[in-house]
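Given next, in structure tokens, is a single chain: the form predicted alone.
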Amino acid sequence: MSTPSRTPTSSPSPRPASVATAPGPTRHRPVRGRPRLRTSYAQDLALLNTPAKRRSTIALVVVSFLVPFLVTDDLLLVFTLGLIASVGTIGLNLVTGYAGQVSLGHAFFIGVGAYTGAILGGSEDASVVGYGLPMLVWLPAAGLVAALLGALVGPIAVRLRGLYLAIVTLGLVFLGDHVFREADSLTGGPGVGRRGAQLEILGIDFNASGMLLGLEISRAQRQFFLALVFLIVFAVLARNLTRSGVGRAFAAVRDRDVAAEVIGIDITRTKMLAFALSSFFAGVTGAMYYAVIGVFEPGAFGLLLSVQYLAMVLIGGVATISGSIMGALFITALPRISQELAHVVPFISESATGGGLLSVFQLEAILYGLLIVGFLIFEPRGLYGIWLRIRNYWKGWPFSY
């Protein structure tokens, strides 16, 4: 019996060694037509993670640099102070919004930064101390001194939370008010005050008008450009910080500090870092803000200033960088809005001794209270939440519900 022959099956030839190379790193590219589809954590955590954000950010920056040529100098000063106050609002949002540590002592750290900058960068005269150091020295030094004092609050924040922590930080405001009033050789004392630091960097004097890059630039325009660059630097710094492991640790402590400690987060270190970073932002804000204003005195750093910055956070949007900027600009412009209302509404007077039913200052206080209560009740996410509503409506139009 013959055995049937089998046709040998040819086995696939092995892949040449030169071709069988180790796979390289995967390149994650956005899917065409689906820009919001994420295929990696790097895409999701990118600074500007959608084409719309990139385009709108570039357009906003370009328009911001054109603002000084479109408005008058008196209105430009309001915008300048709003931009500088935005940095301090971002700092308060870091500790209160992102880390969940309620602080009412922001005015104290702003005052520390203001006087540190004035002492190091101001000129010495017969009554107060000044060293005349350049801006590249006194501006970071103002933040570092405030950050050092802010770090001391961190261990206290570990033992306290909520209303108790707010009362402790409020005590810093009253302590600072006493020190600022009594240290006459440094602060000038109440009713006298002292001048802010000299705004001069890289040979450019921001307290004077003149030619810059071939253009005649006024003092208000120069200070606006300086404040805009100042805000961009610190906004990008804060945005990168919130995207990092430090920012996620802040959020974990805010949401549930016990659970955060269980997964390995050092609560003491995280809270100290939150207060230190917030105080650093407050310190540089105080130094820059009162250098633009020119003259200030100890009464400027009271409880009202802390309430104003808290209102900026609540009205702009808690735990958002862009909301902090919107809230700061809005609250800074509120006195100007009140003055404009005094020209239109007959029972509002422009001075405290006027014959109207309300003065401009009383109207500001009423508006502060109404805005805080109104936003907390009707739109807890603040102006940023209103922007989200508008954006989502038009993204889904005409199928919006």
Contents of the next structure:
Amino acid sequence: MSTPSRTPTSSPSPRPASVATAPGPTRHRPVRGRPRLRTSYAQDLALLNTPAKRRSTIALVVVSFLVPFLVTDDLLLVFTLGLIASVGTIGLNLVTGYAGQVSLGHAFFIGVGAYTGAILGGSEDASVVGYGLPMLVWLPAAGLVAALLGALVGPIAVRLRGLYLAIVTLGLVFLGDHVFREADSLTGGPGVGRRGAQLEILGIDFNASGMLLGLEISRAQRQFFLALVFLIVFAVLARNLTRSGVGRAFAAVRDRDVAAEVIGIDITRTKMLAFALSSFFAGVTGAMYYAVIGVFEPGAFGLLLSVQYLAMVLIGGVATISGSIMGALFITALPRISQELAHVVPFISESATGGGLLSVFQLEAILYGLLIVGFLIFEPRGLYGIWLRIRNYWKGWPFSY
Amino acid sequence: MTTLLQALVTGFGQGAIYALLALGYVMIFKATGVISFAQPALMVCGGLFSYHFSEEFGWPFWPALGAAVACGALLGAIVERLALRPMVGKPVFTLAIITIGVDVVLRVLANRYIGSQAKPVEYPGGNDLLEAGGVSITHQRLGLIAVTAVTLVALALFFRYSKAGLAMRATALDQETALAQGIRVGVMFALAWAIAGGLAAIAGTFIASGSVGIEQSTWLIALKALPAIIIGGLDSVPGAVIGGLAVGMIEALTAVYQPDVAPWLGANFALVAPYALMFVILLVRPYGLFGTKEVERV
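Having seen the form predicted alone, please provide the structure of the form predicted together with the partner chain.
The next block holds the full complex; its first chain is the one shown before.
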């Protein structure tokens, strides 16, 4: 990149007179024909700081909105759940990837969100409480309740470091699991479960199919659109957070918390904020995910769920938003992938109890483990790292670098 | 009074299992600085080795236990060599997550072996009771406590007097200096994992010879040793033993008294009581009762 001084048109002028056309005093426009020349920090930190990113993001969003018309409904449900899980993964990535606080307690916050959503937005029946409030109430409420509990973990995280913290958050999952099982007027109890919240916003019911904006749109397609918008909102929110002062404070605390404190970052506040934000994302994810799933029971929020989300973060890419989305989509699709594998590979049986070397469920579980170990050993940057390598290859093509 | 004593004795027996497992965690933590989340899988595998030797091959209990310990130790060393050695020098968090992955893989294989039937190991004269002053304990529990005590003494002697034990202590103190003195640090890591695997196999065997045997959900028991090591302090061997026994007793006491004293906590609160205790202790002492406080250089 060339220095700004060689291009007089773009050099930041100290006099406001020369930038009078721009609305703000420090606003700099990209120079025509030199898209990668940055003349201000704002440009460097911009959300989509290269034209290629801008174009590919727009293309990706357009393609995503076309997906429901291209794939069958059962596959669409997998994508929908993957998109919703992406938000939870971004949440875990905020606290574990960006702020460096290892949390095995994500399942607990997802559970809190799921039940807050279900209680506020679900319908009442003989065994469980439900208030049937609109989605504009239960979705933020699910996030806020989870965030509140997350903020309570923050002070503990200040006192503890690293693996001590991991075990404490693990304890949180077990205590939460116990509460979810016992509070059966709220959760339906183990083996019974309850229905999730009602998916209805702005008069559109996402559990019904029918005409919408002049198009025949099925239930799965509606839910996919909802999940896509949901993800875009939260992904942009998270991306903006991480490129702002808050995100830099997270990174500083992750890299060396003593040094961060020395340069004036309030560690207690930052760690609390990290946990609260992460839990907010987990909470809204829980409410949405189980509203789409329908009936869910308290056993769903065990250690396995935490490990799954951790796997999404690690396989996707630590401290990346796009990686979180890739990881979540991939891991959510893993059951489906192992089912498809079972058709192809002869020694895998499709039933849970049948013969063969492994059943589908066992194959799925073993893939989790192997993928976690394999990615950490061979590509610690995850799927995002693989994408980077592909990108860099084509950047230099036909030269090797 | 008898109820209290009985609860304490029962808890002591269960605590011995936690102590063995906690000791395994501490071994690995001291040597490599990593908490091994693969311990549950090693425990289940150890129990299954015993089952296979005693029930399938028809060996008596004690030789089967010995063989299972050897197999468990070998398994631990293999895990270390394959999954963890390539990652030496990486952040401990990464290593801890790798052990989670290993745990998942091993447990799937173990579950494949377990199937739907629990796999019990028969302890010679297992259900005979020893009674004294209204308090009773099974011979199996007595055997467990005796084996735990012998193991602890043997480990203490090993670390104090043997050359390998000295080398392990040196590695725990400072890896680079140990390396500079000609100690093969990698081998010490493998040794720590082997000891942890062996301890887990003893615990697994005694769980298998307890009431129901090894089931698909047995691995959760090993996670209760995590509060034990947090309570005792991650890097303290006596802390692990005391923490393990404390967790066992708290669990037994809660099981006896909580339904009457605090029924609002719900049924089976005893199963999560160790975690609640862990929170309380950590708020007072962030490095456990016997752990060394981390000193950070700026």
